[in-house]
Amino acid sequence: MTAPLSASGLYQRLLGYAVPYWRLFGIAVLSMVLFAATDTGLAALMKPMLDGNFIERDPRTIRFVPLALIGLFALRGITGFITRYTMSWIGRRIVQELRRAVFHRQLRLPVRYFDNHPAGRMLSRLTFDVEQVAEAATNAVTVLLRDSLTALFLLLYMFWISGWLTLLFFVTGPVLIVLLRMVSRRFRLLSRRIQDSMGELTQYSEEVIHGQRLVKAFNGEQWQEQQFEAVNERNRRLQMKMAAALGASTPVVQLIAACVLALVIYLATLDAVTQQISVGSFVSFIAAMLLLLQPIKRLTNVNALIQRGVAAARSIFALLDETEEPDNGRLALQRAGGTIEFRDVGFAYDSDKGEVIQDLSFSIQQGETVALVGRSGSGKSTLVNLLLRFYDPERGSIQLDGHDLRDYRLADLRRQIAMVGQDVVLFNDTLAHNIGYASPQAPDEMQIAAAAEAAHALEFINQLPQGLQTRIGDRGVLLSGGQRQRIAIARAIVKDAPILVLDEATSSLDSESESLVQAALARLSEGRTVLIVAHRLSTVERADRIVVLEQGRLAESGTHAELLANNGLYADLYRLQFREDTADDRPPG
């Protein structure tokens, strides 16, 4: 990761984004150019209409006035108009660019980045906060250009009218800076509190929604909303805070201001002042610091939507600037043949709890069924996270075809390997989409149909009312586990890899499913190299070869009927399995 950046460095950074469209930026601050213009035109026509109109009556004038008091609301319209626009296009961008670029980095991080980053808080970084740093790029950057504008072009004309008066103002101009560095400093720090309560609540939310049936089944409403309220408590004292800060702010400006004017009108109602000025001039001058009231005090909120902005930049920025997950290899590889070997292999999560897999060695031949057996936490799971590279050991090599995996390019590896887990993960799309997922091309419908058909599928997808391309509903709740699983070979039926994983597939299944679906797996084992992560002994019994471990390490090796004979922990856990099943079938009495 790169330093962190100061809050002008990420602010010069976020406004970088707005740079490809520099053409249409260039017309939005033309138009707040003629825009800050208007103000100080309607203060100038003050001049003439009250001179010339009322004391002096002259006809010109009495035309003149009407026609440009008009046509100054219309260019103010117009420029108006333009600005918002072009602004707001501009700004949309600048959120379709910066979500792009968030979901792009999201989905090529490594898998320890989200064990260790909530969801919901990175879920916030796609939504929450990118609009506030939209907001801040340009709306802030509107109100910045188009108010200091009009503030200059005011201040100018009353120097124009009367210097000495106008220099009254810049009186104000340290007091100002002080206060606003201080509220600046304020608004940054609760600005990055609200980020984080923001990715609190929408971490909370989104575990309730997903885990909404256990909420129910357990009576936890109360529970859940007694903590969602705590949460949501804390966010609104931050907002508030927020609010008091930016409600403090721009009365205290706006004091500042209203004593000046205080001071000029009653200097100005002086004999030495009222010779030199006339009538017109000096309500043309009040007009004018009236004017510059609203844009000083929009000029004064501003700086809480950049601060908003900066924070969410640098919480943007820091994900952005995450590294992506290692892909240094070079090695093409259309297909593998499939011979996977462990060759010392140690590996930790987290270096203070030890390693969970600890001097591991052992061999797959191509087209071999090798079952991973063992105790809960022996280590299994993990083999099947270091083969699909989701994480690299700390220690020793896993080869495939002779090769260390790290050698190979990443899509590559991955593209010749299907899992099937336990924990079948569908997208709320349909059944079609799901099913040809994995396939690099698009497969078509009779594909997708062949392979539904050898996961024993079809025959509940015919049903349906939309066949294949009916939609099964966020995570496929739709569906059944039975239902699901066999979606899940299908959908590894299509990718067609040379290498099965199958990560505890059938351990939530009834019996009916579960054959079901162990027939669906022995047609797509064949002629692939398989690895069976399992928990129930029964569903290895026929594979080539049976690994134990046993915390992390091989405790023994062999086929089913040779590690019954050792009598050892392979024995111990079937003996163990098989007096469960016989009791759990075992009439009541």
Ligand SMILES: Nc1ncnc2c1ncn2[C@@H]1O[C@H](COP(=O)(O)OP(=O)(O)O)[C@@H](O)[C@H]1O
Contents of the next structure:
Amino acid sequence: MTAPLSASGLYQRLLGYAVPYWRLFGIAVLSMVLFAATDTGLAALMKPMLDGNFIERDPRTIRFVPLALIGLFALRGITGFITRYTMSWIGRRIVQELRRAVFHRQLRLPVRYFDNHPAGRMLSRLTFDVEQVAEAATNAVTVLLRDSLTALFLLLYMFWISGWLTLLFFVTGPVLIVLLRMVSRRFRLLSRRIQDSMGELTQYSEEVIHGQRLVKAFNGEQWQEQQFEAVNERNRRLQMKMAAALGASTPVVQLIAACVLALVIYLATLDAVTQQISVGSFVSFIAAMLLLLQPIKRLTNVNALIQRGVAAARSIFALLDETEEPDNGRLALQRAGGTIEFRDVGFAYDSDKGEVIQDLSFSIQQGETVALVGRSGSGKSTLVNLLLRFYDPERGSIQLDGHDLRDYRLADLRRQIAMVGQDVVLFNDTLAHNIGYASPQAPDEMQIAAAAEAAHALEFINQLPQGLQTRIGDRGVLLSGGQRQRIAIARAIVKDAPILVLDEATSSLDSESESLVQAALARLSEGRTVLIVAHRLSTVERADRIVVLEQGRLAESGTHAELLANNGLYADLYRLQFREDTADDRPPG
Ligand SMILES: Nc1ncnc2c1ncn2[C@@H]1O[C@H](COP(=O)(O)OP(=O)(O)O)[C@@H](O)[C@H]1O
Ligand SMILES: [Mg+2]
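Can I get the form predicted together with the named molecule as well, since the one above is the form predicted on its own?
To see the whole picture, the full complex is given below, headed by that same chain.
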């Protein structure tokens, strides 16, 4: 879907994020230039210090040198601060914007993307990858600019003192560059692998945290630990390879630099040369060379930092380039009437695995209640998914009020449908917030309490210490399954949409609360189009019409009485459940 981005393309795109701050960056560069100059200043100060203070004993330089020293370090301190502050400011802005963009895109990716991408990797994009990019954008750029400038100034100064000694540096320079190239390739490969392995680690521990009850119930600790250890070990190995690459590259480069230094010292102290250069100049030259080592060392390390940033930027931009949910409809919709029609709908989650819905046609009139019945896996939830446009059908068309769903604006379409699903998702917030989620801007307390009451949730809410203002903990773990479902029903009531979709919405309720909630739902259904999926057939008997699905096809449809008389699949299912019901009052939902 997305073309792999070249490194230079990535830089350009990242640069795009920094462009608005070019003025601040200008200030940063200026302070880096001054900072870099102080190193050369320090080396240059050696010359008057030795020649003037010690050999000639000139009173002016005796006063000047100590003051200059203080001045140099003051300048270094101030420019160092400005560099760090401005670069961090830019870097943090970039982080903020990248996070905003990633979050924005994650919210709008199609459901299918989430089906195919592990959550841990998506989370680590937002946390880990973005930080890596920030590192590259601030620390690496600082090192790159400041240390190259430092090196440049020092080299120029050295050249000024003695051209031919400096030339030695240029002879050995290419060796260093070739070495850096080799090292950088290794870094790039390793940092990409480390990133994947970090994602794996997050993914894995996240799964176990969410599934901790399951792990406990099935005594899965040991097995999970073994699994985790494998991931953990892989991460350690990769990190060690990185450490080895980092650790080896630095001393090799330094050793080469030291060889050069030794050679220079040897050549410079040969008689012929010492005649031409004063002691002060010579010490200045050596000082400049020594001062060169530090920036060169940092420049060799910065490569790893940049490569990490590039690898992270690549994965961030790949996500940002994913196409959003298709939302090409132009038809606005305030409030739908609620006539729904499925016309020859065909759909497959995965084209290799065949169609899950096949040639399906049926319609639901405005205000009608239609129940979807069928064995587990027959495609009931898939139909609900299609109605909400979590997926689009491959063939045929689904229409609302005579227009294909794809003709409407996506947000308008979804506003028409209140859905209560099988898995109730609750946010780590107050009950009031969770119930009023459909209108987060104006959560009307009265409305929320009324909805909670209608859903028979108020009775248990009132027993909580802070009532509707109770925070319900991560994913609502503090509530029972039945309580969670009633919250979800209240949430659907607040939404007040013309179409109500209930996908096994009462499956976790006990018989008593179920009949209470059924009554509430019956009241809620008045004047609305209702699509109800239920496992327990007792809850669908009252529907105006029952549609029976079998392996994604329409098996039969009609009223409860008609279908029983028909003696088909529905009658089979019904008899099966009736037998279970007499054997056990509460069949598995
Ligand atoms: N996200 C998905 N990706 C791939 N296959 C899926 C997905 N969701 C459901 N399926 C498959 O589609 C079929 C119908 O599932 P579903 O509509 O959930 O059935 P029901 O709700 O009737 O139990 C099943 O075979 C199921 O395995
Ligand atoms: Mg289902």
